[in-house]
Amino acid sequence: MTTSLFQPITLGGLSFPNRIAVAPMCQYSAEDGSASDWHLHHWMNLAMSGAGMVTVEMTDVERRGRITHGCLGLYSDDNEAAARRTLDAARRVAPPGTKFGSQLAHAGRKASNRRPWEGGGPLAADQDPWPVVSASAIAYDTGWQVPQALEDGEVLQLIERFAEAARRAERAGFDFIELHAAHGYLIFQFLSPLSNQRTDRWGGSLENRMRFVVEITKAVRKAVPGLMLGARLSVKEWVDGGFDVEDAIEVAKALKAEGIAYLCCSSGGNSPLQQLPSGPGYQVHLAEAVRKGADIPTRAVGLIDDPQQAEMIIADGRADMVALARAFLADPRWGWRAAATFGEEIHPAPQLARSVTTMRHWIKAAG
């Protein structure tokens, strides 16, 4: 009998062939918003995993929305272009069924970074740096930039943008959208009580608060039509007075009602003050709130990377899909190890099915 992990599921409309997701992971490898050769190594890569869900990485709708110099954009005709180049490569090594979706985003108030590898914080002087922009004029963190509030035309501006990156994403062969309103990025820096004190109708309740993201989610809905979209969602920020589990329910219930077919369900990154869990699965529980809460499908992410707890999350109940990054970083394969764990079918490309046989012993042995 198929295991839960493996079964197939509808989203929108859109069907998946089993419960397993790529989440979203900057590279900060593109040129100017562009994807490049690494993009097209990594996402073949991601094709062939086995997850019948892949996200690419957060695509940023204009270049100040960027977190880094090196960060993935849909803004330009260049960058449409590298778009479908590298998804096209992808989709011809992957099984069937495998859907790709394009994570549209901007950073806000956490742009105009060095890469991680670089260090990370604020670009210096010398370094290019740009003027960033946020719901309300606050930084970060101590040493980070003030951003600019935006002003009422330029947050209908930025909606815009979000619903002509779609219409790039489409245009490129995605196959869904996933809006990011996690982490600490714009979308969520609106949906903060700590970043967003502004008097307007974008700001102060609940209600104004999520009105960036819901009109983001009816532009972009009515731009590509055609297409399945979802959405990741810090759901707690573990700050005093910050958004909780109560906002995200009632987030998730606005979304739904405008479209949105799953949320993908994440915590934390919007203030240095966090008091952040860890350890495998330490999100699971947010995922199964806003599920039970809201009624709608839900994504668990957060430190899965056992076959054996992903399945658990699927057949309690607890979320619809789980959603692995590091894990595949790390084990390009995880898809295939995980239906070798549960003597599933493996679906590899031709030129690497002489590779199953391996990996079903290497489970075996380590039985």
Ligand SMILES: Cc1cc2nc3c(=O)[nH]c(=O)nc-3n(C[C@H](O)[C@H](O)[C@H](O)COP(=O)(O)O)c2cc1C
The other form holds:
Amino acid sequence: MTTSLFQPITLGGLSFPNRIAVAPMCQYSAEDGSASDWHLHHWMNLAMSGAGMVTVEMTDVERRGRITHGCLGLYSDDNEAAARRTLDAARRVAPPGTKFGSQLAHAGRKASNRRPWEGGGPLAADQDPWPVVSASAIAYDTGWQVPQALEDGEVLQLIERFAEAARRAERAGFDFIELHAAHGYLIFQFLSPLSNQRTDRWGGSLENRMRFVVEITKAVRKAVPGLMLGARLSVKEWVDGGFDVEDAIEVAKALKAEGIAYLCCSSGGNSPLQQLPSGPGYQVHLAEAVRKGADIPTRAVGLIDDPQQAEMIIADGRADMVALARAFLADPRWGWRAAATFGEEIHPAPQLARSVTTMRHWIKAAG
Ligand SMILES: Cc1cc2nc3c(=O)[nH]c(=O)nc-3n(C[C@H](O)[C@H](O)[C@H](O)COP(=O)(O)O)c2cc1C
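Now that you have shown the form predicted on its own, what about the form predicted in complex with this ligand?
Next comes the full complex, this chain leading.
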């Protein structure tokens, strides 16, 4: 009998061979937004992970929307050509049915930062910083830039940038697009009443605060009607008075009505004051609540790293897919390991086929 984790799923007309996703992960290794040799290695590696869904990293729709100088973008012809080249290579080694998605984003007030391994935090004056923008002129933290609040016309221009980047993603060969409405980046800065204190049509009521993401969804849907469209949302801000589960359910309903086919349920990232209770599967209840409340397929994420744990999340109907980030960095063959755990078929590239008996041996030895 096929385990729940290895049941295929179709989202927005796009079929995935199993319920395992590689979560998007910034590599901070791009050159002016273009994928580099590091990405070639990384995407090819993830293509052979056994995950049916590979969501590559946060990809910014304009240069000033990058978190760091090394962030990936889809704002130039060079970016598009590099993404196409890199994706073509990944596809050549991926088992049939593997689908690749681009996570479109804008960092807003969290842009112009150092890479994590350079210490993170805002770029200093001698590190080529750039001015940042947001819903309101409220800094993320003390010592961070106070963003310039976007004018109405600039908001509309940014919505069009998402649509342009989506067209580039389609031409580069991606199968689906994920809108990044999580982790305190620009879309979430509009959603949260803490970072959005506008009094125009983009702020105030939840309906107004979600207008930015709803309009982006409409514009992207129109720009690339052939691509499946999903989104990642911080379902809970973990700050008193912040965006919370009931708000997320309303946003999920609105996005579903605009054609969003799945919601990846993450949390936090908009405030250094957040009280985020980390632990195994710490966000699964959020995926469950949104799935029930908005009747939309959800992807659970956050400290899911054990095949049995992942299987139970799907089998118990708490989410429709699971996404793993750090586990795939630690073990780029995690999907094979899950398959071996449950006696499911493994589809290695022929060059790697002889590793399968070793994998099975390890699973057996671990009991
Ligand atoms: C190196 C790294 C880069 C990340 N970059 C992104 C990103 O580009 N977009 C995003 O939505 N989340 C990003 N995340 C968050 C992960 O997708 C994931 O939600 C988080 O790590 C929790 O999952 P995990 O416990 O399986 O690692 C990143 C995480 C890591 C470790």
